[in-house]
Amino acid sequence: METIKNYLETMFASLPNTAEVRKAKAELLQMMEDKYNELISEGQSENTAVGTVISEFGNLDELAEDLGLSKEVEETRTKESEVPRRLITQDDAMAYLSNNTKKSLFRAIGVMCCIIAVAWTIMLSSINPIGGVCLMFATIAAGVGFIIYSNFVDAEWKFMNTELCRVDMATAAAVKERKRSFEPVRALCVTIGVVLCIICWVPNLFSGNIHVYAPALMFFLIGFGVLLMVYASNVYGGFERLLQLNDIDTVSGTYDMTGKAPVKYINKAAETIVAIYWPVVTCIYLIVSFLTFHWELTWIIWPIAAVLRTVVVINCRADEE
């Protein structure tokens, strides 16, 4: 029967996410259990029954008058010749996503690299100051080429920048597991990012020798804490990537939920401004803190930001039909 369900959802994927083609669906898929059930209740095996069920109900041109499809069927027809879509296998999905991860990784170290660079100038600044400086323009180069080199890492996949793309519901599925999986890591990831972020000023708390390192140590921190977030970010973001490809108005637009209708935006400024939300968060805390030194008080921006969130997010949401 599992089989039928995705046969089905192979059939469907391509027309436009309405009611109607919803009611059709599962009008379709009615018929093909009854039929299925009555030739195992006949005695014939699953393999037959899911045969006959496929070769009966299995070509959606001709059900497409009894279903009041017509148009939808055609017009969709019309638009695949005219505009196709590359089709991203599983395999192909999974290799993306490996390499994703390093692109991710490679990035991440960049940018901590950039971070960290100021730390050498101040941990030498009283030893060797032209060796500091040294240090910290060689650390900025190191960060430079390791986000340079990570845009050469998925080459051969920037055809998903320029070209139509879609992916089937098998795919989907292996990519939404993948995702369940990484989500207790990213949550990690994040947490431990942002709370390294806030705790960045205790070092200044302590004299002594290490009183005399504690801005370094600051930068070393915020660094260490900013690449577990862009990391995090760039990996999960390669997961939601591919569950997009597929146009969201059409019922395969669905594959990266569970049970909800794909999320649209009044405009496309404002699914900017959703994607930018946290990261422009991230820039006005440190900010804020860097020129106030009150980190104590600064953490005060995340809660804040979250409630906000939710009101960007409602007056950004397109109304649904």
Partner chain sequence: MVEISSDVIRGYNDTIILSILMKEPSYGYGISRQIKEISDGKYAIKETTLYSAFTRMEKNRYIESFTADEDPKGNGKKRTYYRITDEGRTYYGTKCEEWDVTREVIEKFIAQKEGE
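Could you drop in the structure for the form predicted in complex with its partner chain? We only have the form predicted on its own so far.
There are no partners or other molecules in what follows, just the one chain.
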């Protein structure tokens, strides 16, 4: 049955993603499934049944004509022959993902190094201030090194930025499966990361003889928290990247969305606002925090921003058909 589903998806891959086309696909799948089940119950082998169903399916050109889609089909065909999309095979996709995991780790370590670098100067301020500064620069250098190296790790996949690519249904399904199994890991990483960032100032409450190490510990907590968040979001980004390769206007663009229509925004400006929302909030948070140095209060920016975002998104999103 999987073979039949994949066959149908391949046939429909380049058709425009409209309600009519989705209905046609669902109806055809239903008919094929019925036929397949009957052949199996008649005692045919799975392979023979699949063969019969596929050979009696017919062709889509005829259907496109009756659905009034001939023009669109023709357009997608020309578009594809002019700018062919490079097919990412399932093996490629899996290689890309494991590569991306490696890249995410290097990048996360790099970012962490840059954050914890300051801690050395605080820890060694009374014992060996110059040594502390040296260590700080050494750690920053290492961090930058990691980040630069992380960009070389996926050098062979850079073509995905410049070339149009596509994945087939089976690959999309495999990637989706990996994405789903990563979901709990991601949730755990982000939760721990956020908690670490929130409790980072706790060591400052205990003065006494650890007072030198307390601020240093704060940077270690933030550093590790950020490492977890950067790692999780980068790995996750890899899955999304692959799933968003296909042309969003065609049926193949719906592989990661289980039938949901893509989110559309009222205009380009609205799309930009939503896209830069979190980076801007992060900037505001850091600027306010560093200017006031009231870290124990400034975290309130995050929950406020989260609520505001809902309002912003609702206003920017175009109504669905």
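Here the rigid core means the biggest group of C-alpha atoms that line up within 1.5 Å when the two forms are laid on top of each other. Computed from a predicted structure; not experimentally measured. Positions refer to the first chain, counted from 1.
Here residue 24 counts as shifted, since its C-alpha moves by at least 2 Å between these two forms after the core is aligned.
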